[in-house]
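Coming up is one lone chain in structure tokens, specifically the form predicted on its own.
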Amino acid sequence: MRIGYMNCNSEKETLERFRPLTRYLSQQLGVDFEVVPVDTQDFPERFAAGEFEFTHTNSLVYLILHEEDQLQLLATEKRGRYGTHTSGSIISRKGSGIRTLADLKDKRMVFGPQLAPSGFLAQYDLLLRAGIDPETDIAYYAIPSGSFKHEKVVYGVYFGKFDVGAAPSLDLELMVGDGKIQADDFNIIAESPIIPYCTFGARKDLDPQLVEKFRQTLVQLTQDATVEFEGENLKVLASAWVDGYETLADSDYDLLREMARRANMPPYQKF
């Protein structure tokens, strides 16, 4: 069976992070699982085509697959200070004079990928709720191409290419922790409400016992769980860069649904 993993920063990083976890799932469930890296924008089409049975995506792609193909919610990833949740921040360079949402009018802004809940949608919604239409009130906005888009947003603001940026709060936290940036290099102009983080799902027609065993295996993972992979004994959660998994209710994603509806974004867009 196949697990489609959404590429966040790059396919290489996706494989490195999730192949040990997938090996662990294969051993625990007695199923030969295959890792299938999938670009974010291709996920709905490839899932609908039946290319994989289980999914690991951001929370917005989960909503799309749940709405369009009745994807089952399994478990939500825990990482960073908000655990199973995350938020989106709007940042400016310290000393720029841009400190409030009102200061964003007629400025240049860089967003993360359009299907990124904490790198595009949350910030787009923040602007709309502040009475700022990104399509008319901002001088220019862009979405970077290539890999590591969220880091490119942060560096784009740091080096002055853009006045403000839409950065996931978790990515800021991680970049500070890795020494890539300093927290006092930026103003946090606004931060969104917290929304669910990355999510595992399953096709609606799978064996319910297999689906439940998959979910239980994820949520019962501890920091001490290990797996033999390519000649090494690896800690499963550490290899995947996560703190654990937790079962949420689909209703925990309702705030994200409200954001998507206000922003006229999938799966609720009206043309």
The other form holds:
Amino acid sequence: MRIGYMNCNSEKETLERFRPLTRYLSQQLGVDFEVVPVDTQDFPERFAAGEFEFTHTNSLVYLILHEEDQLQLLATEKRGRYGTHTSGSIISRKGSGIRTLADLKDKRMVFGPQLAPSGFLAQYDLLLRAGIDPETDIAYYAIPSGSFKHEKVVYGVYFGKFDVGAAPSLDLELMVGDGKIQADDFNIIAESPIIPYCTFGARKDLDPQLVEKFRQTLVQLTQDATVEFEGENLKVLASAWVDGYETLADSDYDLLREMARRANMPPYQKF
Amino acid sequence: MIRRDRFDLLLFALLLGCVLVLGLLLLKGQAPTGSGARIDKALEQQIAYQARVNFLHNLYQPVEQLRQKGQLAAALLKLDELARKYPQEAHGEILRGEILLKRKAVKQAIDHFVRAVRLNGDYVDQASPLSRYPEIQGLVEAQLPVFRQRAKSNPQSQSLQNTLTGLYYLQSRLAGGCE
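Having seen the form predicted on its own, the form predicted in complex with the partner chain:
All chains and molecules follow, beginning with the one already shown.
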């Protein structure tokens, strides 16, 4: 059995974070699970091709797979101040004079990757709802290349390469917590409503008992759970940078669906 | 038997006198006792408490200002920054709970209220200037039925069980129960 893990920042990071958790799942379920790191853009295609049975993706990719392949919702990851949820922020450098959405017109903006719910979609939707069309009303927008795009967005604004940035609120929280940036370095021009965070899913035709056991194992995980991995006894959740898992209803993702529809993004994109 | 002369008696009398004087001096030199001492102690505690309240007010003033301006995301970031220096401060937990509640992150808000009250019971003491009694009471009344149902529907979820236990804990503290 294979679990496809969406690369959040890089393949290396994905493997480091999720191999201990996968070993734990294998031990608890008596199934030999294999970690498959997958680039976000390739995820729907590789899932459709049957390359993995279980999925760990951001909430927007979950929506796409649920819509196109009836992916089953298993558990939602908890990390950061909003737990199972997260949000997107629009930031500018303190002292730039850009304090409101109305100030954004004709400014240079940097977004996160296009399929990032809290690094692209949430902010794109915020702009549209404020009457600003990102395609026509700002000077231009860019998306950083390579890995660690969200941090690049924050630093891009911090060092003045861009006037405004679309940063996941979780990344801002973590960077302030680590002392990489100060809360006073930025104006938070707007923050989106909270939307579900990363999500585990299962292919529709899997053994229901296995799927239920997988879900139960995740939601029963506590901070104390450990696993033997490469000669070390590791804390499962801490090694995955996760606070825990919870069961949400598919309807909890409806707000995100509305955002995707308004922004004309997958799985509701119309040409 | 040893005979004592007048000189011995004089020395004995002087020695007795010294012991009495020393005893009196010792009694006089002690801290005030009874109600006077209690008043001083109570005053000291009040001054220390007031100083603490003022300190918290000043420390978290930037958070309050951002919150009043509706800049909730910036207020939360400021709290993250302050938590680096004061990670166990109950007031930060209370403010975080209030802001998260406003952001509709109800479960997380409850968890922070519980942590705050565990750290400092003043937040459920109606006489305290730090009191959040009505807010916490409103939260418990509104959310206890919701989380009872959620925990019942998801019996495996340790996290939901913890939040429900937290709500019961708040209910008990509001009723005046001890830990």
